[in-house]
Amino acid sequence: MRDTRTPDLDRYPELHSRWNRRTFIQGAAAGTALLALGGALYRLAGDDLTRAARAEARKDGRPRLPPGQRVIRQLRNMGGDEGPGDVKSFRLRVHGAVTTPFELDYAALLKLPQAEQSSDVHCVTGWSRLDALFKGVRVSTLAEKAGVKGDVRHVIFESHHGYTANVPFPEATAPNVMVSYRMDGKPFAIEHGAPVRAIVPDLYFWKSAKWLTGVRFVVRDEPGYWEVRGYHNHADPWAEERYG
């Protein structure tokens, strides 16, 4: 038996596109509703886990989350020039106030002492990433096969198209900031810093330079691109140092 809801195509032809139309439209209002349910549901989880992550402390006492964060589930793509992206061409120079400057190929980096970590990081927008799983190496090893001099205060992380951001030397050799070309065990896409990045996860997202090219060490400060433009020069996500 036919379903008389459809009209009979067969025998009135000229009703193809009018049917054709509303198939469609119906088939485009119902993937909008579940489009908005999905959208729905996926915030109600981030509000989940930013209700979580605010209950719980990080060893040093301080909150897991720092204030006015929410948490999201991937990063987001928070723009810039992007340097080329590939392996290849990728060089990084370890280089100023050390006794014994060096450069390193991609294949050279991954011949060094690796460290492999799970850190949150903050963006000085409001979103925080937790659990991420980052790869690379330490900026402590850099600095130790650099030769670091005795008087070096500041970490300047170098980025294709001028870009820097500066870090004072006891946070940067700290044991969870590194120089990284894994996240999740996966290679970093183009817009969060393909091939390499910083990563610096207990300072705001700006300072984990994207596109790395250089790590340079130096003995008086230099505040970077965003420092410049206004932003805090310390960025301090707990303290919520997110302008100067």
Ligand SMILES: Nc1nc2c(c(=O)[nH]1)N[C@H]1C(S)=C(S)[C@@H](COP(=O)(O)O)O[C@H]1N2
Second form
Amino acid sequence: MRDTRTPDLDRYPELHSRWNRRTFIQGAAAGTALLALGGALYRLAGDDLTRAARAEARKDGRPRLPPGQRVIRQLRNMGGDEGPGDVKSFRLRVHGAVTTPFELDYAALLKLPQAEQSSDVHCVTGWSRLDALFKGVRVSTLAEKAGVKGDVRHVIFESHHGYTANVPFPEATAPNVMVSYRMDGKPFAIEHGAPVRAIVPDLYFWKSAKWLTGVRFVVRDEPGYWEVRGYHNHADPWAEERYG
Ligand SMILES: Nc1nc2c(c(=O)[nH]1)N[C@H]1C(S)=C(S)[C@@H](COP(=O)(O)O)O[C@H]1N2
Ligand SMILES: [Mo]
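For the form predicted in complex with the ligand instead of the form predicted on its own, what are the coordinates?
Complete assembly follows, chain above in first position.
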């Protein structure tokens, strides 16, 4: 079994200076104590968060919590066919209908303009995780660097083992959409898409491809892994676009 709580300092070299082992141990101990409080309290807290979120509105006027969603406190592991997960072998292809396709390794990704954004994510199975702080590089930054052609209409996120997710170009280049390598200051655990995953907060979470290998700009839409298996092609949580 991999210990998914401990960041692998060999694979995340830029953490060497920042990561304080003591803080980690304290955090882990606090986590254990919280868990010991038991399921009932935990559930209650989740229900409180759900009620609170239902009463809030977003800047765009939509309710903070999409219909049919319940707030949970941590991302649930929704599975999938894992990639290797290490930063050493990580490569991201930015390609398709662009004038300058390119490939980034992890170090090159970190050299691009970085973005940090707090977002809510919504899984089609009914849970939402609020206020997760994602760090990474905006898809709009990648699009600009690649020089997308004028007739591009969709972005295809590509992952290991053939998983893909399609997102309309205007939505994929929104400021809160990024290829991300940190959540709440920590690298993603392997099962959550390490080292780099897509984050598309305003569409159901299946669009946020884990173990990312490519971002492809296309003229013609290409329904992805879940979209060809009966899920909605667009996946707007506020319109409950769950099934196609
Ligand atoms: N490569 C890949 N990405 C994926 C998936 C997958 O199976 N493979 N599952 C998707 C689904 S259905 C969801 S809900 C989220 C779950 O992310 P999490 O496990 O980090 O919560 O990842 C999405 N990204
Ligand atoms: Mo999902």
